[in-house]
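Okay, so here's just one chain, in structure tokens, the form predicted alone.
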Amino acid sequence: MKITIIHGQNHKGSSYHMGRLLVDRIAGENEIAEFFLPRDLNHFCVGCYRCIENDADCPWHAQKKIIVDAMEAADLLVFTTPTYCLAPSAPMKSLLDLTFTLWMPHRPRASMFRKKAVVLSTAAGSSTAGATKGIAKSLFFWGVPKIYRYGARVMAMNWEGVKPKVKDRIAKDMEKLAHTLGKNTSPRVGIITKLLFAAMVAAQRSDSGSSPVEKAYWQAQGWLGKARPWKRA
């Protein structure tokens, strides 16, 4: 199994450790690509819209492409982020902003419709729902059919300060999740994704999409006909 894990912080805090607990427990010979933000992508989207016409025109294309290529090559995507102000970290949000052309209204990647993903977050005391939901929303619009969310209130500022019983609970939950993810089953695209994709097909056919370049992309994929990204040729 190929795994790409993206951490929404440079330091190895509670969210990082939770992500590694999961990845290290998945059975089999795993090929792991690991990224830290902002270390591996230290830029914000500037709203220039140059990526609408050509992804390579993004000012930060070189760094972004390394991460996107790793995500495309992976079978499993894992995102970890601390909860900051009830939301993902700023570097994680920046990655999502910089990859908005992967959303279905633009130029989605066929590989995304065949992946599993996990979104993990820890918080010192507040809810983690806003952080995991924000990332999961982007993954859904990328077309990822199976997304797991897990959050933990660790009541500590770092992993060393987390109480043993909390660590034990997280470890057990990661063990269960690893077992689920380790099953050799292909995720199935749901009806909501199919309906949304059909709406995007109609938009591209009627020239109400974002640009002629994107319509040409959809045409080249065969999606304006009967081909669909979740169906292998």
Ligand SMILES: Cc1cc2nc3c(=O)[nH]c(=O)nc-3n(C[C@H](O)[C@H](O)[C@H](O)COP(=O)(O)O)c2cc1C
Contents of the next structure:
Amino acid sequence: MKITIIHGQNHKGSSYHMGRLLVDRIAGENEIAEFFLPRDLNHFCVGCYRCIENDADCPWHAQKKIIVDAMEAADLLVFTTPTYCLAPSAPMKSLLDLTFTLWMPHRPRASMFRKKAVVLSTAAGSSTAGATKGIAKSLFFWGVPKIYRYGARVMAMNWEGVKPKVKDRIAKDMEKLAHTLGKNTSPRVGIITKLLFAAMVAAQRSDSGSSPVEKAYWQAQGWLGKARPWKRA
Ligand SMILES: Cc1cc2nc3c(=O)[nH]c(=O)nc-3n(C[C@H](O)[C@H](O)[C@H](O)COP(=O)(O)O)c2cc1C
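Show the other one: the form predicted in complex with the ligand, since we just had the form predicted alone.
Let's see the whole complex now, leading with the same chain.
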């Protein structure tokens, strides 16, 4: 199974270790593409909207493309982030902003409708829900049909400070999740995604999208006709 893991932090703390505990149980090193943010994408969206017309016109296209290509090539996407102020880290949020044209109202990628994803976060004491939901929301709008979220309260500032009992629990939970993900089942696209997609088809057909370029993209995919990204041709 090909995995792309994206860490919303450069350092190898609790969130990083949780992610590695998971992916190392599923795949060998040569099947894992790994990115650290901001190391591998050190920019914010400047709101120029050039990507609406042409992805390659984004000022940060070169860095972004490497990550998006790796995500497209993967069967499983894994995101890790520390919970910062009840939300994902700023570099992770920046990646989501810089990939907003992958959302269904714009130019979603067919491959996303066939992937599974896992969103992991650690927090010192509060809930991790704000961080994991913040990422999962974008993945849903990219069309990813199966998204697992998992968070751990580690009561520590780094992995070394996490008590053995907490580490044990995380390791067991990652083992269970790895087992679930390892089952060779294709994720099924849910009814809400299908309804949303149908609404986007209607919007593009009636020229209510953001740009004629988007409509041409939907047309080229065959989605303004009967083709659907979750159905193999
Ligand atoms: C800027 C910043 C904001 C934080 N915000 C929260 C928070 O809202 N809730 C919480 O429980 N912990 C918070 N923490 C603690 C981290 O979430 C916690 O230590 C986490 O496990 C760190 O993960 P890491 O080791 O992967 O960096 C914050 C830490 C920092 C540096």
